[in-house]
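Have a look below at one chain only, the form predicted on its own, in structure tokens format.
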Amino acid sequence: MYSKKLARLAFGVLAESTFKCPLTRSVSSRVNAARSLCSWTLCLHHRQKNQLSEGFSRRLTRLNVRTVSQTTVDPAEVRKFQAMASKWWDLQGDFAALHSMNDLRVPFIRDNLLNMHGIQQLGKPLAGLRILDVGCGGGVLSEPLGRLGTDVLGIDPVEDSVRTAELHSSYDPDLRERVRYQACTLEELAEEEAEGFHAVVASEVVEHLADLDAFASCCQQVLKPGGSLFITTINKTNLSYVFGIVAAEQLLRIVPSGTHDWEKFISPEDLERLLESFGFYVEAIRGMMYNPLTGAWSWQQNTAINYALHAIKCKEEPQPGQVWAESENLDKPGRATNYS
């Protein structure tokens, strides 16, 4: 009874939070973005053209002149879920907040890769597409993907969790030949599959890595040009510890105590910064809330809490004079760009 009060009234105090906001915020108010509740709109074709100039000459520097020392993985979150590979798939669980997160992220990812590829085949309208899933876990999302009739690859450094995830999809027959699975880190698969995937998954999993700069370096080496990079995670302010830590783990029981370190969290803003930096630009964000007495996810526009973003591998280095008048042509037919 007590945690069905407290999550009614901490659920109405985020509402309102929601609702006293603007629904929309211009990229040149960023520098503020993160201390606010608001949700916030990227407006690229607003960029004036030396900033756009610049961007991409450091992207492209950093590209050329990186090496990957670092990496992804951080011992103590392996550990961690470690010990809850066995759970994967219990919807009551730890992890019923993820099977219940799919209403939105499966479509969030079918939508923009239609957009951008079309429809391959009725009833499997991604047919013919290769999507990495990285931190896939049990397979949660894996196969609702592979359902689509995408190629899914997943991958997971816990053995454990792969292990779950191949017993689990051995049961459906029509995910055998679609879906697989393997035990490895994002920097041990980018060796072998360059340029090889048309989408990269990550979702509720940046919050975990010890290194966002060698994640990003990655993703960026395993699509192909043009490629989809997707990522839902958590915002970095005082109420993503609020309600993502104090409530959710301490209060509520959501998730295990300890699944988050605030820390770790990090902002639209600075992630896109992170990407732009790698040869990505930021097609989408769209702010995320989960409700404990329904057990339900809605989009928002409030990206204060949780968010999924969309961005997208630069196909090529622009030419010289070309940045500005391809800024002007964002608005044209044959770019679907949504930034609600």
Given for the second form:
Amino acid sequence: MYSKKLARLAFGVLAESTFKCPLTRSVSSRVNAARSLCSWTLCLHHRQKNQLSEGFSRRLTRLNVRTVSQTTVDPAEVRKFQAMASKWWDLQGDFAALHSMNDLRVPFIRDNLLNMHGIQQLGKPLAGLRILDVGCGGGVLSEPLGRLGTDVLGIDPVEDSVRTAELHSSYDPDLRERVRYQACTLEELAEEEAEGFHAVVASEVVEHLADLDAFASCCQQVLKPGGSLFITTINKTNLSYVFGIVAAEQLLRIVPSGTHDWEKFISPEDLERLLESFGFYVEAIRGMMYNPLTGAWSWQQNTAINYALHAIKCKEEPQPGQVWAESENLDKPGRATNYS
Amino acid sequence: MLTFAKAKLAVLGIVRRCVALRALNGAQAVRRGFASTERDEKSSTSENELFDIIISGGGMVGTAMACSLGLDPNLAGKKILLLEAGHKKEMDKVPETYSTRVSSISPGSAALLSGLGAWDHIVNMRCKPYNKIQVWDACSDALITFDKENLQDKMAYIVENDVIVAALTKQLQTLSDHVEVQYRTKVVKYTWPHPYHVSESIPWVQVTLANGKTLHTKLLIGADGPNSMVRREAGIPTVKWNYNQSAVVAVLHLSELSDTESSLVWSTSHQHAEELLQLDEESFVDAINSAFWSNENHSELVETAGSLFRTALSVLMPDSGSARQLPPSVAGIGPKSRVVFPLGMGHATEYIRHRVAIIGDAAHRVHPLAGQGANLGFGDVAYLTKVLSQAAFNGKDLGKSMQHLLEFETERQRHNLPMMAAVDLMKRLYSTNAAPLVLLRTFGLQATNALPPFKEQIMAYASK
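We have the form predicted on its own; now please give the form predicted in complex with its partner chain.
Entire complex below, previous chain first.
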């Protein structure tokens, strides 16, 4: 593994394919197609590089792979992604960093849910909880959560990834019962499953969305009151550009290039503000760091590059422009925010 | 040529420290042959055939592993199976006669067994704690004594292997809802899965039994002794050599161990071992006594050098050395209690593969002179359980993620290899009459005996 990484560093062997997948969200006007951007993680949603007017930015479009392939999707991208779809479970392959990130995100999700709900059953600590994994890809995160006893629904717009995920989990009878996958988007699901989940996990997903407002609104719809939202993503700093894009993609070739757009990264403060405007209370933000030599992730104080965030849906719905008090569950002082 | 390796180290009788290789257990378990017919493997896995963990081999270490996994809270709900080729070893009442095969159980292993709830059963059946170890050299008057400061604490325990297995089996019965056990079940074939996900192939380890059934498991633990089939079939390279020695094991009558009986392990050349086996009981007793008391290997040079060195040491460290105890005298032996088995050293270069782990004698086999074989195995059990428990709490696939299995391998190899190297070195050092080496070990023994802190370090390491 080390020699492989050194070889990459020394000779710059690059995996050409990118993980652009058809995406449907409306696009902001500030698309920068000139920069070749890459990131630590693999993307499932990717906004279009075309310049669209700002009028689209608020419209929620339904994404269905079949319709997308006829309208907004570049067939070349879809083909590339289909080729990659089988590589999700190669532990030494391009998705290795995502697999090793499970060492951080699974305990993060598990411990926060245990704090709120308590241990349900020995051996299956999270039994009885329903979790939605947005942008599940090949099911890398859905499977460990399923093994901990939760009922997981993994959604992803790319059908091949969903099929790979289904195939992989079909061998294990434990997972077959508890982990389900669906090829659809969050908006489609939000209409069917209002207030159906104890937790929503969106790991390495928000940096690929164009319309975060729509995302936050849908999360708010599908979560039960008091439910948890877990997000891991990349900060928008100079450091994240240097390490997350230049080093990760061009120098070390840990992830394929063109996966991410630095413009789409969001800082924890902005994300917190956004979530609060949709009725969430942000309970924890922690920095994460990837060590390319060992291939392992670790927690750190600094959120400059990668970070994880845990937010809780407040029990009372706030009205925009109003002051609200925190949910009675939480012992935090109430905060007042005005939105115009 | 007679080698008095065992006599020289003389860890028996008053020393109360006798060890038998579990090699005999494992070897017998594997040596049963059956004709088998294999059914075609089903391409889909039915639920009742897929286990989370299968442990192959129900000796001391395998049964301890099954108990340990069954008791772990994070592994509750996992399907665990223990396969043992022999019959169930139950012991309602401890038999009058002593079993020849015993093990020295260190405090660390006793702690594990007590955590499993088996230690109480062992104490109620039969075990003998001991406080002191004394090692004599046949070629000189050098000796070394290990004891705890106040002789109150137990250094370790001598327990018959059958008692340990029976106690663990009893404990395992209380876990029957978590852990399934199949006795008289021999495995004929293992089929290994691809390490990466290949569609249309079964990703689990397939275990084919002699009765034709095939079981699937996410993790296979091999605890099947020094001639491990799991290790062989997985193609794990092993560093091994045979000492040209066999061990003669017998039950002696002194006036010690349980007031009448004591346990003997005499490591000597194959030829001598065979001769000893053929002797009638009286001659055998004479042979043992002469081995303890004879001075025929003492040389002038070594004796003089040794006594000079001892004088020098007593000047430097006047308090060193405790009471010197003489070697025991044997009155008789237990009837029909002599057994011989060959000795060797073996170490598997890897303890793990994709979906496989090996523990106990399957991974490491040592000379019985230091009484560490069983303890190394119990140490493996404790650590592997800890690693698997943590992995289950993180939602990992127990066999697939090499990361936690590698952690087990690294940690245990770091602990086991120095111990095995030391035991092998001791064995080689004491297998010779050549004067320079005898001098070396004479001085070494006396110097070590004079340094209590160093001895404490040795005891602490061996007690883990």
